[in-house]
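A single chain comes next, written as structure tokens; it is the form predicted on its own.
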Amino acid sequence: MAQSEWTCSLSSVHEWESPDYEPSLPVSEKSNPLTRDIDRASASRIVRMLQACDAQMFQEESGATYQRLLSEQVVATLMEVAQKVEIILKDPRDSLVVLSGCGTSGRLAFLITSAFNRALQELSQRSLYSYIIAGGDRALLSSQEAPEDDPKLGMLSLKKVCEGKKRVLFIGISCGLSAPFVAGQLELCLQHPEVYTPVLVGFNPPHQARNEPIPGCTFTFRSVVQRMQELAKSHKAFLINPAVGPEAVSGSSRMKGGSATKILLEVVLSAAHAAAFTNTPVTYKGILQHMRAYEKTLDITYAQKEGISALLEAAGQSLQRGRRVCYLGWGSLATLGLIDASECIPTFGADYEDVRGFISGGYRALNNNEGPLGPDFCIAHEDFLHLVLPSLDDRDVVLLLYTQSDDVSDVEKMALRVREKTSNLHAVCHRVEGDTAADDDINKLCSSSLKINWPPPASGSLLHMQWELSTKLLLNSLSTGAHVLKGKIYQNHMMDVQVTNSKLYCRATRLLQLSGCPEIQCEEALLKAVYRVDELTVDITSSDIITHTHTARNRTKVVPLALVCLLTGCSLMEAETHLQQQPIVREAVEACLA
């Protein structure tokens, strides 16, 4: 990075912490000063920007503005929650640990519970962890935004999972402290303290929790948080809510929000397992050491930034040409590929076919609650071979994701099959330094091959969790950067976001204020784009947000259309013509302004 760029980055690193910086927005929705012009950056500069944003997760507290990931209070709370899990592990009768969330948070709940249930099975213990995701298992693989707005559905799903249990540690994940689905579950916990101990994981301070009324409820997310704060004083509820800084693409909590969720919960559960099964007590130092291991993961991953930039460039070119990116993975790295692909649709307005993930072993390997999810969700390598491979050519990108622990001969077989159709084949492999696994033949088949070498581990399970985090960082960089290069971002805002729940509706209204128009005018423009009308009727203006978001599900380019209308005063039809002529959002906007 050039010296001038470093100086600029350093001055921007803490800018978001100023009380004057976007004061009306919670941290999780602010724009990041480090990425203001990411939509005009080259592939290599995008990767450097994302590295700088990810590094913000581990910054020390600067003054009293926000507690951070490594703050004393956060580490102390992680210790307490780990001790609660330890008690359940030592006496599991009628007990359960439940992780729940919406979107990315629910997908990570699934990933983490799967890993720790496997760890219990290896110790001949029965499974103690359950996950809940708003929208059910279909939400693991695609956007199911509407259930996020339903607190009663949240309550019902928690009751169902916990039927007959006398002691439940409930961990609700909501990066912005905003999801009504999770608010309903926390409310249920507060109503039944004899059974439930609630833990909330998020990345805004309590006073920034969402305070909008929830239809049909007497509580808001903020009122639930305030009650939890009171109970936290007597250790009957726990809040884990460090600030990790604004996302590289504003509001895209799949990135740092997801990574920090994974770090915090794995630190807690790993400490609890060590205490219960290896007589290693939960200590402040132990928690901190584990957190520092994840910080090292960032360094090891981004040491590969040249290779990541090349991958990002290739993926961006594929998407620009209207072609596709496919992740072919083994084990939990494949699950991360499935997760990353599923997030592109709501975040960037991507098509289902643009970025897809596939897992060796299909649903048997995924081992989700509901099993196979039908023909719309084909995720096995065999599905890729039958449904996708025949139509591939050199304009498509295929990325292999594996580790030294996987069946390298199987990876090679798949590489050979793909190479028959496209030379645009790439690989990411994690291995321990000094390992000489015979994967040279795979390298020869690939246009590029990232070999990420790791120091010999103190713990095999920690190493695997580091491999997962590294893969998540890499895939998030790849898919975000590729969509930036495709023109899906305006400055550092996800302008082509799907407006399919109340959180995204509010975000869309805020995005439109970039036009300089007042909020009420922005909301009117949004509704015109949703309903595809140039004049709003009384029926439309008197409908509630749920009706608006239901209608928006079948619409594309809602926010870009509304923005062009606001900036030019043109009709919707004229705005559509502008965007057809110039699909890159920033350039369409600038053409309008000119």
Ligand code: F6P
Contents of the next structure:
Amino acid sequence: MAQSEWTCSLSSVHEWESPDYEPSLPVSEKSNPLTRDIDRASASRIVRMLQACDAQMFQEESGATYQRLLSEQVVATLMEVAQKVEIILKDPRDSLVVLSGCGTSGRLAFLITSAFNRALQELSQRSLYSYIIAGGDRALLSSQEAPEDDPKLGMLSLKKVCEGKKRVLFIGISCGLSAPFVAGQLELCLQHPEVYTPVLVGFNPPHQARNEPIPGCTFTFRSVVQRMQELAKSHKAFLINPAVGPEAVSGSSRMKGGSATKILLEVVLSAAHAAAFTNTPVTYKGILQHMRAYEKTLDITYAQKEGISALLEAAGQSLQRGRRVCYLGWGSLATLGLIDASECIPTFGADYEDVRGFISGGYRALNNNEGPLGPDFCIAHEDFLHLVLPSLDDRDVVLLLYTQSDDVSDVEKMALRVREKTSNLHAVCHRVEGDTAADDDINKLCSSSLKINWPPPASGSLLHMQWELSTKLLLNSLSTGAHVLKGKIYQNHMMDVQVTNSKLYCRATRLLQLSGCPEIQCEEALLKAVYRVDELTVDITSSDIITHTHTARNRTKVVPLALVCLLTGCSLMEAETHLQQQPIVREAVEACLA
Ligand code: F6P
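Can you switch from the form predicted on its own and show the form predicted together with 6-O-phosphono-beta-D-fructofuranose (F6P) instead?
Shown next: the complete complex, the earlier chain at its head.
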């Protein structure tokens, strides 16, 4: 990296913490100064930028503005919550620990509860953890954003899961402290303190929690947080809300928000399990050590910068050619592949076929609450062989995701099948240093193999969680970078955002202000693009956001169209023609600005 580039990066690392930096936005929605020109970067520079953004997660507190992952107060709260879980683990009668969230937050709730229920099973204990995801299990594999706006649905789903329970530790995850679905659940907990102890995980300070009125409710997310802060003083509610810095692509909380959620909750639950089952008390030092192991995970993963860049380049080329990227995974790494692929649709306006994940063992291995989700959600390797493989060629990327503990002969069989159709086959394999996994034949079949070597671990479960985080970082880099290379991002903003819930509606209105036009004019342009009209009617302007977002569900390119109209003053039809001629959103925007 050129000296000047690096110096510049270092000076922008803390810029977002200044009170003057985008002051009206919460941290989770701010744009990251490190990635201002990610849209013009090469594959290897994209990876370096993402590495620098991820590293911000572990930066120490500087000044009093923001609590960080390693801040004393955060670690102390993690200890308290771990002790609460420990108590339940020691006497699980009529008790439950529920993790709940929307989008990626709900997907991670699923991943984490699955892992810790498995750990209990191995100890011949009953399952104690449940997950809730807004929109049900289909949201594990696709975007279901409207239910995120529904606090009553959140309450009902929590009540249903907890039926008959006398003691529930509820962990609500909302990276932006913003989802009404989660606010509703926390409200329910506050109404019934005799049963529920609420914990909130998110990545903004309390005063930045969303304060917009929620239709039909007397509370906002912020008012719920304020009541929790009061209760936290008497240890009856807990807030875990360190700042991890703005996302590399503004608002894309699937990235650092998701990673930090995984880190925090695994640290808490691991400490509780160790305390309950191996007599290892929850200590400040123990929690910190576990956090440091995750910090090391970032170093070990990004030590493979060159390999990751090559993968990103290959995936970017496939997407630019209108071809596809497939993740074929084993075990929980496959689940991470399914999650990453599903997020590309709402995040980048990608097609369902652009990036797809498949898991060895299908739904049996996924082990989700609702079981198989029907023909629209085919996820087994057999589905890949029948539905996808026949149409693959060298322009398509296939990525194998496995570890030394998986069935390597099965990986090899799959590699052979794929190799018959495409030479664009790649692999990521995690293994412990010195292990001699018999995967040489797989390497020979692949055009690139990323072997990530890990030092011998203190515990097998920690190692597995590190492999998962490493895979998440890698896949997030790959899919984000590939879409950046495809021209989906303008500066570090995703312009073609789907306007399918109130948070995204507000984000879209804000993005349109990049045009330099006032907010009111931007919202009008947005509505015109949603309803596909050049003049707004009273019917439209008097409808609520739910009606707008409902209508926007069936529309494409809403924000780019509105932006072209704002920048050029043209009609919607002219804007559509413009975007047809210039389908790369970044180039279309730049052409208008020029
Ligand atoms: O509305 C969509 C979305 O932004 C997802 O991309 C994200 O994972 C989800 O909302 C949840 O956001 P939060 O964790 O901030 O509630």
